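Heads up, the chain below is alone and in the form predicted on its own; it's given as structure tokens.
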Amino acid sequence: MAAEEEYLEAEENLEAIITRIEHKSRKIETLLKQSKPVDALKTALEGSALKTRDERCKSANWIVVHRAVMAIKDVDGMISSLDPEYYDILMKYLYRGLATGDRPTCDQCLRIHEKLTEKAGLGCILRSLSDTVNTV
């Protein structure tokens, strides 16, 4: 029951979520212009719209995360500086990226997936795939 209440609360604030994502997008663009792709990725992953079922919010957030993921050049450096709290959510977005079928996106997602799995272990994959409540 509590989980449904969280979703209902989120559903009532769709415009607020979209506004927050737009603000996050502007912040990420600024970080990317400053050549700070890891900070951009961390910003993109923070406060991801997991608690909503609205596809518009999820798609808007995916676009923001995708922009940051595609800007990563040094995957090893990114993984080593990423806090463990981001591992599972990043893995979810990597699978969303793989589902697009877009070759450059899939290539980048696979590069990051390999390094993230080495760092976070197989549990990260299992948690990401088995969590059907908090989807991206």
The other form holds:
Amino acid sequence: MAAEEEYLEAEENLEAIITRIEHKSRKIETLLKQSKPVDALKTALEGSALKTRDERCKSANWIVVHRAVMAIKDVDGMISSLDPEYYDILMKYLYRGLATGDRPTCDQCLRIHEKLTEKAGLGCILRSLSDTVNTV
Amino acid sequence: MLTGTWQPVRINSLLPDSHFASSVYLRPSLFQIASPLHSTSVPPSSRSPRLNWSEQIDTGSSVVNLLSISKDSTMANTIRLYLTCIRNTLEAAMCLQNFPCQEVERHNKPEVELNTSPELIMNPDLICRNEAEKCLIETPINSIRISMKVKQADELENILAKKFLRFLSMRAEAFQVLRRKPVQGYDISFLITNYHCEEMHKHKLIDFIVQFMEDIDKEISELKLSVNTRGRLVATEFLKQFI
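Same protein, the form predicted together with the partner chain this time rather than the form predicted on its own?
And the full complex, kicking off with our chain again.
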């Protein structure tokens, strides 16, 4: 019973999540136009629905995060101004970016990955590997 | 494991004319890569200019030699980043422990090959440098499988890579950590189990893998160069009779 209820709740929430993501993407576009890539990335990362299993939500969120990540020019500054709680989420998105195989995405993700590992350590990588509950 | 004596090996002869068939002489210590991982030093001896892996492992050199890979600094930078990423991921992922098989009693199998229990397997990591090159790292509890796809720019490199890597895979016993058949969709695979981690230094295993990735590109470029040189020589000789 509990599982069913959870499932129904999840169904309703999907629409809410997707609307939230669209709202987020509009905010990010405005931030990018104002040349604030760091804030855009922060907006993209917070409120990412990690517990959901729905592929559409994840892809939608990924597109938004991808847009913000590609706009980053100053990697060091970005990482130092990011809250530590977002390191894990960012690392998971970086691995998703590296899996795409698209050259500019991979270049950017590799650059950020190196700096993020220096800052956050190997534990961050290990958490992104072993966490099967909260996935991006 | 082969020791001591020179072993000439013909790994490819792409031209039909056997006069110009080439052979690559592999240094026997290629097959002794496992021993440098145990011991601290291997005495250097006369080596072939092509493959001197045990020397590389010996010095524990881990950083990519930028100059030898590419003159283009951005390309060298990308490969450095790519190898750094792989190195960091491997360092994080290579925490293996003994885990007897859950399905069959008294058996101890690398869980990555079985793929039966999802709770034992972590998320697989795919790290792509570009469309052609990628590296898949799968880590369950007692083993780690690293599959690589090597850059192959044209048909010739395709053939050379396939032959060369098949040559290495056939001699997987000597490497210990190599898998006999690559995973579907990749060119070569390594399988490292907890036993390997117990016997060998973890950082040296990682150095070996990263060095391998670096050297593979170099080797294939060198092979391609030698094939082209031979082809040119053959053509010159052959066409001389018509002058």
